[in-house]
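In the block that follows, a single chain appears as structure tokens, in the form predicted on its own.
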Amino acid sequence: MTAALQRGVAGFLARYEGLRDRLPGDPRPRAEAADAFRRAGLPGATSGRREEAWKYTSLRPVADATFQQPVAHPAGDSRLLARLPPLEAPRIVFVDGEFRPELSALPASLDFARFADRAEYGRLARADSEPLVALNTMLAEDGALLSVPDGVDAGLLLLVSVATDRAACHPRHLIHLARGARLSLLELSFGDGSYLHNPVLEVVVGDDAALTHVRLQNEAPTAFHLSTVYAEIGERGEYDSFGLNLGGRIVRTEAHVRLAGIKGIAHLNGAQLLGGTQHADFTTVVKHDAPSCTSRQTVKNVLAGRSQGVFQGRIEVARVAQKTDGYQMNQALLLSPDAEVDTKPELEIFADDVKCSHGATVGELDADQLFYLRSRGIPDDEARSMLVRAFLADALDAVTDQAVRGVLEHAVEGWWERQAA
């Protein structure tokens, strides 16, 4: 099928009906997801219908856009990888949601399978309550199923998604770390044109295991990036996540994390650099379901033009989760009087021996600091760039791998150069 699909919910459902007999795996979860998506629709696309979780973000532009089935790409087209950072590491590459073995360099230290060959949805994702997860479950055709065995340090792995104009892709990824396993994952998303990238990633971190998950979202300026992550952390396990949002017209990065074992740790840090009319939403739900667990969330926003940044962070502490330590902080730097930030931190606590807090700050560049730099002969644009980089420095310092942090710093520098141009 090469013609543009019908817009909106009806268009996605029509695509499902056209593909349902060729989609991999058990058809029952897909049929249930299609029913859920039919009932829920795209948040904000139906007038008069209000959803609290989507209070600040409307997907009406997604409903108004048209997409078509991705076209086939020539095998071995290495031009698709021209924007990859020069890192010596294994990589798994998807183009328009399809695994590309000739562009990938598979790791030997972990087990890899394709969702297209072994359609496993996992047990954490909730297609019945999350409309974008329902959309993904309904239409997912491929993805990476990764498993790290007991005690194995799998090192650094790149998970790359490239999209082309008018494509709508819904990759489904699963990662399982067995007891004592370790993995560093750098997830990269970019493309050209106007397209939809709607991935779902499910992570299970076993006892004493550790996953470092860094995401660089640098989609095309007219693209839509709507990602959902589910993570469950075992006893003394650690999930250390950092997301950098740079591209996209409308972006939603949502994470649902459950601390299921005693002394588990979750870090959900991030930064959003937006300009023009970009809209990016960083939403998290952290569930403390075991004693003596720790969660940290620090998100920084740099907003120029008429952009809008959103942070919604929710910490839920169960009655059994005594000695919980939870923290949220959202900070925004407004570079324009027309930029907007919306922040909604929430705490729901049923235990009595806990330490939980949240905070938010909103400001602009310090006039005294700017004057000081300019009085030392530093041009205005360079002075502003220095102050922005200083604002972001401690956020990027949360990424301890020097090579990966270098990739993020290079991307931030490129963003600032585009704003100053």
Second form
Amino acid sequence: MTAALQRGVAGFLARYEGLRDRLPGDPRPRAEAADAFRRAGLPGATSGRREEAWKYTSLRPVADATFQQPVAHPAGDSRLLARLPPLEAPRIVFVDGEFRPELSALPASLDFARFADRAEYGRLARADSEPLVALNTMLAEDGALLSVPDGVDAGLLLLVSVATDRAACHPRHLIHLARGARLSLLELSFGDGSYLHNPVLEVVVGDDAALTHVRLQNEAPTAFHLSTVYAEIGERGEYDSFGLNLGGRIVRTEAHVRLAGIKGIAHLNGAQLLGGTQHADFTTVVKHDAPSCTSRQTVKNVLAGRSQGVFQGRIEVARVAQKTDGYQMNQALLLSPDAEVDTKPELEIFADDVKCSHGATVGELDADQLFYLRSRGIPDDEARSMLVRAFLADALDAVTDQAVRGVLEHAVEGWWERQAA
Amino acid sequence: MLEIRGLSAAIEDKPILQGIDLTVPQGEVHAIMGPNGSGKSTLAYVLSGRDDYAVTAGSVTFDGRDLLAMAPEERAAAGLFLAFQYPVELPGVGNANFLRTALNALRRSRGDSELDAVQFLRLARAETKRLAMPEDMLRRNVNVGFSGGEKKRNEVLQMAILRPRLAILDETDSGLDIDALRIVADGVNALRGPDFSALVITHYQRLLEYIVPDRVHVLAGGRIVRSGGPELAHELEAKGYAGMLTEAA
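Requested next: the structure of the form predicted in complex with its partner chain (the form predicted on its own having been shown above).
Below: every chain and molecule of the assembly, starting with the one above.
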């Protein structure tokens, strides 16, 4: 192993050793996760070792970074609240990975518990095969355990995670929707300085239940955001997710969704807007394990500067999953000759009566469209911005809640202003 | 107002325009007719600032300013408008938003205050009605799913709202039935006056029945080979381009 890897992995392991007697819950899964993490290390940080799942993304910069125990924050730091979107909705707020009741407004229509009080791991996320899940399982100190009872529509809920300089946070969230339940979850991550956000979410959508999961990743430009979602969808259940990646230096959002019951639906849509030297990797694995399920993925990349966007999408159709309808589309708009996009679609189909398609396009702004706008008097930069918004528009249309989409549109405006500056 | 002197232009080293001389005085409507491949559309694009054409010789001034030195949006701000032969589709861009952005960009460049959404819609609805266009055209994405005739009418709608001082209509009549042609012509005629000039590019004399030009120029082989009054269009119709070009040679 290289010195850099030893430093990075050793740092996290040392933190675990230091904390292990104070970490909540059953120590055994943590010990196993620590072993797995010690063996696997951080993907890409070991020279000469390449993993297919991490073909385009190296976590060496994470291994090379140093994190430290964040200083305790004064209670009631309401400046944070000013950075939240003005939505009339309950919110659960974490700062540097710790639940902050004084900043939160707890929901009435669902059950909430802290991971710190009741450390429950779900049965979906696999520490033995996913190094980031191992890291999270080893070090998770807090998180949200959310449960929506049978038939309840819990409305909109904000799940907010804020980090400060040098923090390494590993929130562990567990979201359970019972039969016929509904929830619209807007997850926001942001912060200041160089820090690591490494959340793991386990999601169970029961029969006839529906979860809308919108994620706005707007981290500081020097931050790392590595998130992993594992979801399982029951009969006629629906998991409708949209991830918008705007911030961060190295980003990976990985989602594993298993359609476990007949006629389930999974939407894994998203967009990444990158500039400078940002790197963001949108990776999905959809498992069709039951008949007549539908999966849809449209992921759009807008890449400026020397940024790199990655989309890896894998659809696995089991032998029993007849009448599967799977669709995957990845589109990239390159705003600079130095930007790069890497796309890796994979279809693995064992059933014979399925409809699965995928496609990818890469392009620059259309010269005819640009000229048309300018010929009407619209200045070049404004015309470019209009065309980028237009490119994004049908991706954002997948977010049907007007208020939530407004939050995303506002964030896109902010991204655009930062690029123009 | 528009002065073209010895204009030559090429695309990918292939010369298209070979020394055009043309003057359009303020308040006049001139027609340019010519066979396919004579350089009509190239002239329209060069005047509006499309950068895939290289100007190899000559000059163009617009109100005394060097038009060729200006960016396309500066030409629009100066009062130039090109009605495209093939209007571009803009998926994801609403027609009303597009028009308002364009109008406000022009107003800004002239030091006028911008119109808010309500003021703009009032104006746009009135013009839409005048051009006998369905109002939902404003709500749709720019030219997406429009028929050929609707696209052309959308060009005229833009022109009516942006109020150029010089409009170049590049085969706006192609693909129009007689009713649409009349509506388009009415739209142009409504703008006619001492402060409006137009360069009407067409292959057929038909449009000129409705938009009667002050002067007609025949373009062939990248040059103006003949100029005359409106009667020249009728002569062309009678003799055909081939007949006239043989005579001119």
